[in-house]
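Take a look at this single chain, the form predicted alone, given in structure tokens.
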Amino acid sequence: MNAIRTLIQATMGFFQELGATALFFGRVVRTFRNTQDNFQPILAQVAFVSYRSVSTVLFAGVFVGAILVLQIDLILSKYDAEIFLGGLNTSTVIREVGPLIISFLLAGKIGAFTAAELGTMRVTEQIDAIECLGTNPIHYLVVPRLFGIMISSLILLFIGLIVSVGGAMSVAWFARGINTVEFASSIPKFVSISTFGAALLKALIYGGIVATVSCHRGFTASGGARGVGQAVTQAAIYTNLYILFANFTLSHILDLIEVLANSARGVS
């Protein structure tokens, strides 16, 4: 009975704090709708995110592609496929690995970042002075965060997905002896434009989870150094667990809609 209990509650502090996130966005995008100047600070945080990201982003990128093209070359090599070798890594990172990791590192240097500082900035009353100025803290501190991150998340996607495959090309020549053209050869039978879009929207939404959850846990925070703590603890959790949650049903949603355009273009 206490497992059950305690399996009740978990699940419905999740959802519970799934709509008090959702609700938070919901007002930064009403805050951003309704006020101006946003470009420049956009763009600053833009440019820090990606900064502060881009060294962590090429150092896993290399070793993602890396380690999945021997993974599966293992596999292939068992029943002669190795010529598609260079299709099923591109595809397999382009569609899932790449925005995966590219938000899991979001979610560990900038969530984790903007978590403690936005949770700084409370519990030291600082965003209390920013109103009593008569400014939206909302206007002024979350929306060049948020959407900073977001935009960051595609750029951050697109250099990971270039260092992967060029990653995976030069391990499969040199532990492989598979040459950059036969790798390159297979990738338009597994990848397409619709391929590309899967994946700007799965890097776009999990951007948005990591940004929209580290801001609402840091801007509320509350209880000393310790509630800084637990906001930075509670927004990668969470983070994780919706990251998790939207790849699974987004997965679903997008292979469905594969689905019926085949279908449609085979009628046509």
Given for the second form:
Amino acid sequence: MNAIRTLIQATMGFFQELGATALFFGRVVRTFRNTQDNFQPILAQVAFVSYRSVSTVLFAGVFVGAILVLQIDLILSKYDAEIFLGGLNTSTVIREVGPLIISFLLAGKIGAFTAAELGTMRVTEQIDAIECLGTNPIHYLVVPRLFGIMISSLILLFIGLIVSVGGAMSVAWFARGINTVEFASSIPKFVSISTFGAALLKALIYGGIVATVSCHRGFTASGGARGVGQAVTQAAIYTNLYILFANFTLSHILDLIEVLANSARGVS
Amino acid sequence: MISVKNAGKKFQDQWIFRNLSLEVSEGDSVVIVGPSGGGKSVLLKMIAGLLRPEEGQIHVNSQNLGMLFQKNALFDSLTVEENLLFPLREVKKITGQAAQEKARRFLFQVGLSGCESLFPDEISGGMQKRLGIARALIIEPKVILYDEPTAGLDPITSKMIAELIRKLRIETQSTLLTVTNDMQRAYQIGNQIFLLAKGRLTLGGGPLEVQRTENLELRQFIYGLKSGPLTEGLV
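Since the structure above is the form predicted alone, I would like to see how the form predicted together with the partner chain looks, so please show that one next.
What follows is the entire complex, opening with the chain shown before.
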């Protein structure tokens, strides 16, 4: 009985938090629409986030591509279908793994940093001081961070995909003897413009989740150093949960759209 | 200038105060003293618009308002000078050379010339307090709220800060509302002193009247007596 009650409470807590985060996102978007001079601070955040994350993305990208190519090859080789290695690997990286890995990296590196930074500003009354001066802290602190992280996630996805496919090609060549031309030849069969569109949409949404959750948790932190610690922990937990939830939902929706589009075109 | 009517504030079903009223006229310097946890800072934050009252009304008859926070709330990622340039840019829309000149003039006024490029954590507590005062004043507010302006400072620095507050008030012709636990500074800064204790606000009068008060709560607070109406019912 207690286990059921705990489960219900946890589920309710999840959706309550989701609602509060969605309302916060709405508040940020309204502030963005009603204020000016946002371009430069957002650009500064894009540069900051991209610069801080690019090395991790490069490192992770190479290994994700490398691991995937080995795993996919293991399966394909059972059916003598190695010819599809490049296409399957690239499609998987673009559609699923790329946006997901980028968002997890962003959550760990930038999300935690943002939650801690805003949380510290909240508990040391710096946000109150901004408000007291008659300046909207959402405009000054949150708008640049939120949109900066979202735009950066697209840039990092682009870099990550190139590196990941590069890593996969290298491993395919050295470990399996599949040359670059062979590897690339099957890519058009599996990757289309819509694949890139889906990846960009996912990266944008996941980046938005990372940014909104971390800004929200930091902005509403309370209770000194302990409160900041809790804000960072909760930001990490909720970001990952929401991304997985969004990934599941979005993948289904995008697959459904693709099936419908194919049937409309008469493609089986 | 500041009008608080029947204000009430509670946290988690616990009322901090109810039916609290206060009027501060233009040019006045009102000081609220009282035991810790009595709601002084809460009242100040309500007047600043940072907290909403559960009941009653609060009105401040001024476009902009300056506030010195108890722990200064300086922007720790900005330098001393940038801490002053920020409100100039955001509130007064002054930038460039004009802003820098004004910031440096205020830093000179509070005795922080030469510290422009330092960060807040690189200067002493007293200097941080003075920087906080300069940041509150640089937008030339007509109403200034001071939350424990001398908390944690040694007696000499406290006296100097209180003197600075008094001097700047005369120069800027502003209205002050200060909360403090330090009676000496309350006498130095205020021309009207109130006691906020047990959810009630009691007018003690001017500094001389307060020193001669017959009010038992105020006497207990001023002289730090262990027994009296303020500690009744406490272990």
